[in-house]
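Only one chain is given next, in structure tokens, and it is the form predicted on its own.
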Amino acid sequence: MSILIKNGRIITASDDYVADIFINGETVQAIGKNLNMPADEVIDASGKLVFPGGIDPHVHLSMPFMGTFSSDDYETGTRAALFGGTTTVIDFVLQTQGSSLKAALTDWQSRATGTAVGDYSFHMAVTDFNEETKKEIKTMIEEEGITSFKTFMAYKGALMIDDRQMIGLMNEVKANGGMVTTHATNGDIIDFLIAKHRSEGKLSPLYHYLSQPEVTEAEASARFTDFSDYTGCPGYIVHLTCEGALNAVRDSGKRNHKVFAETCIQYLILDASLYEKDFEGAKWVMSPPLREKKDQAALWAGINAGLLQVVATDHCPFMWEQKLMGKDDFSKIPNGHPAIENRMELLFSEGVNKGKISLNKYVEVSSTNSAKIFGMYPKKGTIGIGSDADIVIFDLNEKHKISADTHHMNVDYSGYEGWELTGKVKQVFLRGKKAIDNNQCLVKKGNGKFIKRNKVTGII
């Protein structure tokens, strides 16, 4: 199958020009003015933006949590991602404490293989680093193509590892060409505050927010940058939300050490006042929680300063019935927020259209940097000769509203209900195949491929 996209305004992390793109099979074969190749289909993209498919490196599909599972599986989640212009996601395999990394990987493969509609890869979340786990790191990197290892500095007794395990993991991952990422919040302080608020009968969603003050994230982020600096292991902080944590990343740079960091779309545009909506605030119960207006300003500035390289989602949706598990106790509300479909259009409308980021920065933080950091570039994350033909055709002027009535995520509410956007995904190509066309999905369950990733360098 060959496709010729004519006259689009091509945007990459570094370029902005009008040209044609010739796709043959799964890859881009030619880019230039007035291309005249014979093609099975010719698409006129005049007046439209054309940019690489989005990469969301932080999603949780069919994730077990608090006795239930996130409501999007690999079929519904990756399909919704495609509708929103995201062609590749990276999910988290969660090791069960007392079990092996391989067993966890086999479990997640059984959920994704033959199910995903869009492309996907895995991070490996290490929750029990010991001598047996240590032996598996090299295999994960060199044979499985899983080169990033997630750690949790919170959720004691379930996911959290201690500082001794963190240092041991970093040493082993560095020796084998990988990267350690982290959920950087101080679990002990959070657990103390949760217990305090519960003992005082303070049980509404507001106290989820008040149990995770900024200091819990700032302290853990600084500690993680210290560990990364000490071991020399490439480091990456997921879902960074606040000015204090951003300053920890900034301070790391002052001593000539680079730690990568991502924020998520919700932290750029939503704030903690939503927790004052009585139990409706449960829609936005996630960890870390939404922050203050001053943190939004700091995050946008951090993107433009290059301190934050990625805007992801931490997509982890739960049906309202599942959220009601915590109607009498905020600590029992499943943590998570649906956004996998909304990220690209929200970031364009709120970022580019409002003059907060450039078009090139938009592509950089929504696609290119993830590909570079996590070992998929230039196969993914750009429009270039030989790259996968993961391409979005985007109408920068079309206005529309977000609603649970029209989204494709498997969740019965939206955290952005009624939000008015300017800019709409019109067509999406995944490895040269037209996947989305004017709000219709043209590819089926099982279309998505697992993407093995290269070793990482900690340099982009």
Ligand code: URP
Given for the second form:
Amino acid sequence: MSILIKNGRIITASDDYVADIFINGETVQAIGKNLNMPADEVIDASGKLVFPGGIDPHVHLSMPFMGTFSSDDYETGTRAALFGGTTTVIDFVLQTQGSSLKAALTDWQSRATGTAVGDYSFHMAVTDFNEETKKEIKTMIEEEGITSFKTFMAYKGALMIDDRQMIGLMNEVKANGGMVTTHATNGDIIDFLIAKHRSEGKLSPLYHYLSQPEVTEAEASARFTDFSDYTGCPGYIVHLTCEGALNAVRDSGKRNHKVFAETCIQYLILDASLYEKDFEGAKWVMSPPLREKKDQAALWAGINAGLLQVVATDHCPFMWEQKLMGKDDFSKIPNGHPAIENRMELLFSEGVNKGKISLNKYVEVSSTNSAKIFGMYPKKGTIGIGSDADIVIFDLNEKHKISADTHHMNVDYSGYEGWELTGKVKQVFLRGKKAIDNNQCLVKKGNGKFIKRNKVTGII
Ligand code: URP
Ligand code: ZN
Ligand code: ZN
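Counterpart to the form predicted on its own, namely the form predicted together with this ligand:
Zooming out: every chain and molecule, the one shown earlier first.
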């Protein structure tokens, strides 16, 4: 199948020009003015933006967590991602403490293989680093194409590892060409504050927020950058939310040590006042929690200063009934919120349209940098000759509203209900196949492919 996209305004992380794109099979074969190759389908993209398919490197699909499972599976989650212009996601395999990485991978593969609609890859979350786990790191990198290892510095008693395990893991991952990523908050302080609030009968969602003050994130982020500096292991902080944590990343740069950092769309545009809505605040109970307006300003500045390379979602949806598990105790509310479908359009509308980031920066943080950091570039993350034809055609003027009544995620509310956006995904191509056409999904369950990733260096 061949496709010719005519006269679109092509935006990459570095360029902005009008040209035609010729796709043959799964890849881009030619880019130029007035291409006249014969094609099975010709699409007129005049007046539209044409940019690389989004990459969301932080999602949780069918994840067992806090006594339940996140409500999007690989089919509903990756399909919703495609509707929103995201063609590749990276999900987290969670090692069960006392068990192997391989066993966890087999478990995740059984849920994803033949189910995903869009492309996907895996990070491996190491929750129990020991002599046995250590032996598996090389195999994960060299045979499975899983080159990033996630750690949790919080969720004490469930997912958290201690500093000794962290150092051991970093040494091993560095030796084999991988990267360690982390949920950087101080699990002990959070555990202390949760217990304190519960003992005082302070049980509403507001106390989820008050149990994770900025210092818990700033401290753990600084500790992680020190570990990364000390071991030389490439590092990446997931879902960074606040000024204090950003300062830790900036400080590590002063020592010429680079730790990559990601924020998520919600931290840029929502704030902690939502926790004052009594139990409705449970919609935004996530970890770390939403922060203050001053943190939003710091994060936008951090993107433009190159301290934050990625805007992800941490998509981890739960039905309202699941959120009600914590009706009488904030510590039992499953943590997470849905955004996989909304990220690209929200970031365009709130970021590009409101003059906070440029179009090139938009592509960089929503797609290109993830591909580079996580070993998928230039197969993914750009529009170039030989790259996968993962392409979004976008109407920058169309207005629309977000609503749970019309979204495609398997969750019965939206954290952005009624938000009015300017800019809409019109068509999405995944490896040369038209996947989305004007609000219709044209590809089926099983269409998504697992993307094996290359070794990484920590330099992009
Ligand atoms: O609240 C969140 N973030 N839920 C998903 C798990 C995690 O910490 O990323
Ligand atoms: Zn996390
Ligand atoms: Zn997460």
